[in-house]
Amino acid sequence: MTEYDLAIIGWGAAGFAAAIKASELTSNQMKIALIGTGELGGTCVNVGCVPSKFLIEASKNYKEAKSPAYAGITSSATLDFSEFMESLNQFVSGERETKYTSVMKNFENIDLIEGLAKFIDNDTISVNNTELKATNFIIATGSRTFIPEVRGLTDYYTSDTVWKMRKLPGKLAVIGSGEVALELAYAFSNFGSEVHIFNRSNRILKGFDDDVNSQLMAALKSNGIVFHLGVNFYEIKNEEGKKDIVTWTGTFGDFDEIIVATGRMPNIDGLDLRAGGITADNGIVVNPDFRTTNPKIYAAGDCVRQSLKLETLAGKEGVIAVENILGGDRRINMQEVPWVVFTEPNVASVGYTEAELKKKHIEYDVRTVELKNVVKANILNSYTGIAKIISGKDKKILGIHVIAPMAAEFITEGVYLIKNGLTYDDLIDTIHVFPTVAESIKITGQAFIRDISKMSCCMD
């Protein structure tokens, strides 16, 4: 039986981050097994963040080339969708080689083991019918697309498989209205597909306040996306290469393709967690230090029972799990974790929402500034959007929520403000670059102390 200091099950973001951090902290002396299946790097680099953002940026480039935003500029563009998708997959392969395959060559103490792991007891697993024992384990098996039970739903793409598509659908149905669904819908609408979003819920994006959601819906509708929310659908009919979605209120038909993006579920089937003394309930149950109910075993990333499923969060959790195994006592404050929807405009958020504060009966103050008050947004011809700051009664910033171009690039300012317990006075006192969309955060801070309609540019 082979024995390791640390066995990591899963070689996605959390698993790789854990393996590298464990090596760094022990000067490459820790004997580590990194176990997984499929392509190295897991969801993010292969079928998640990397290809989806490549798709979005290319689609924006195509749309802007066909319809320039400024007077006096004319242009034209053509699209070979098959060639584009081939280039996307080549890019993904290159990033996987650079960020994962090549990186592993630097760590001789890490054994890559391809196969499915299954717990035999509290410190032993079986991989490829071979037993492996470790002093500690980290489970980092990630997640997969949840597929709802709908009669006739047999021919469809998911966010994991859409990268195999080679023909642009003329009419596309997206089932789901979370961030993945909206990003894919946005990209395909840019390419020229007629996109319809279906969801049983009567709202989009869990975790955002209604004012942010309404702004995003308005922007996506202006991009041509049709929403069917609060719709109970019970059958998909496939006839002559076309697909009809049958709902209780009517039938919507002639779709060329369907993308199912109804959320993700943890990849924990087959691990036999009970044999390892591990409790799971819609994900692996962990303490704040990411220790499971078996003190020798930790878990990190999408396989954990938590609402946010982010590549950056998974990597951070993998690192903290290792540090705690080695004697640390670290936690993650989820109110300091930023997350973004990469539509255009971006939706970016960190900290509490109004709904969360009301539920906790915490008193707060809030200011919201429309994007038309931001000079750089006007330069970009981007008028849909808001910046919103929520503060406590002590002026400390509790939440920042922005729907604006490039919001993903500057939401980290909000992270620093919240992480360091800063106030809107501190924000106002910080000089920002003009003109930038990021200035929207400072202007919103200034709205706490004055009427911004009576304020000149660069007012402090």
Given for the second form:
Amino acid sequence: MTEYDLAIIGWGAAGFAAAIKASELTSNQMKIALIGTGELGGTCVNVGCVPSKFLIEASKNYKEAKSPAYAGITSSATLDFSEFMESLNQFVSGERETKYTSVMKNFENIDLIEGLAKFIDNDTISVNNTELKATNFIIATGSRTFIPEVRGLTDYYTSDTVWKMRKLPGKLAVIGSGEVALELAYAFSNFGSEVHIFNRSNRILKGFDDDVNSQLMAALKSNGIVFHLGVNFYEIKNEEGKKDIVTWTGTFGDFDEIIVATGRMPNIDGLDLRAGGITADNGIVVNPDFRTTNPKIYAAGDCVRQSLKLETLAGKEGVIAVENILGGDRRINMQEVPWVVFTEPNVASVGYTEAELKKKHIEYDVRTVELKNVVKANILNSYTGIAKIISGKDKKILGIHVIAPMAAEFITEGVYLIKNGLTYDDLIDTIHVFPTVAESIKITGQAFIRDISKMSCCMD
Amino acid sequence: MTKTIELRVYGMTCDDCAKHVSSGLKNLNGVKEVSVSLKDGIAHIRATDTANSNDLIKLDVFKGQYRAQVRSVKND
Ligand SMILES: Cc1cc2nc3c(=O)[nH]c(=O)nc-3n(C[C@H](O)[C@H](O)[C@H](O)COP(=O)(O)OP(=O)(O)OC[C@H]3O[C@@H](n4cnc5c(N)ncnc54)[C@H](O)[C@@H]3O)c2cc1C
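Please give the other form, namely the form predicted in complex with the partner chain, since only the form predicted alone has been shown so far.
Following is the full complex, with the preceding chain placed first.
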């Protein structure tokens, strides 16, 4: 039986990050098995972050080209959706090749083993009926789309399959209202589809304060998206290629396609975790050091019991699991993890929300500034949005939440502020570039000390 | 009473590395004898009962090029 120093189950972001870090830290002397199924790189590069952001950017480009935002500029743009989707798939293959397949060629110490793994006992797994032992394990099996039980829901796309679509739907139903649902709905509405979002709950996105959510919803509505929230749909009728969504309040008909994006669930059912002595409860239960209930076995990424499911977090957890296997004592402060919804405007967030602080009975101050106070946002004709900063009574910044164009590109400023325990005085004292949308963070900081309507540009 | 701790040591590529690891391991109180095999990437440490095997892998010598993991602890 082959014995490894480290067996990693799952070759997505967490698994790759762990395998490479373990190789680096041991001068490629650690003998590693990297086990997985499907395309190398897992969700993010193949069916997640990469294609979805390509789709969004292209859809923005098309929409802007069709209707330029500035006076005196007219244009006409046409769309060959099928050709565009081919190019998206080629882009994905290219990224997979450079960021995953080629990278692996540098590591002779890593064996790629294709197949589904499951535990036999606490230091043995089987892959394709072959047993494999290791001194250490990291489970990094990710998550998959959750499909709700709805009568007649048989012909639909998910974020795994939508990349195969070649005909732009005239009328599209998106079921779900989390970040994946909103991003896909936004992109298709830019391309010109009539998009309807259906969700049983009456809110969008989890983990944001209501003011942030309502700003985003207003922006998406003005992009043409129709929301049906708090709607209990119980049947899908397929007739002559068209789909009707039957709800308690009526039937919404004539959809060309349905995308189901009702959340994700951890990929743990086939692993026989019990045989490995590992506890799971809606995800693998880990200590703050990412060790599972079996001290030899760590877990990282989307398969872990945690609410945030992010490429960056998965990669970081893979790295930290390896460092801890090799004697480290690293953890992640979830308040320092930024996350973004890549609609336009972007929603970008790091740290506590007001709701979380209230729940913890932590006193705070909060300032919210509308984007119309930010010159660059006005230049971009982007008026929907806010920047919101929450500080402790000691002025330390506890949370930053921004709805603004390009907020994904500058939310990292908030990460540094929170990670280093900095105050809004430190933020105000830092010269920002003018004119930028990023300046919205500084202006919101200034709102703690003065009435910003009585302030000229670029003053501290 | 003494015990023998076996460490898997990663990152050693030459005789000097083995010497470096060996002398680094002697910095923990209670370590009596160290033998390092470059070929196997293994260190055997004989130490008093009071020496904690997990403290060995946190020694300065394992904060740079070399990394280690405890593989076994046996009472002599
Ligand atoms: C549409 C979409 C858009 C997204 N956009 C973003 C974004 O913009 N930014 C961001 O940070 N995050 C984004 N995410 C989230 C991000 O993609 C995931 O958080 C991340 O990919 C999780 O990585 P992972 O390594 O935990 O799991 P995965 O990448 O899913 O990898 C898991 C791997 O394990 C394998 N596997 C599963 N079970 C077994 C088994 N029993 N044996 C062997 N192998 C197994 C799978 O085949 C897969 O290869 C997006 C997700 C989606 C779906």
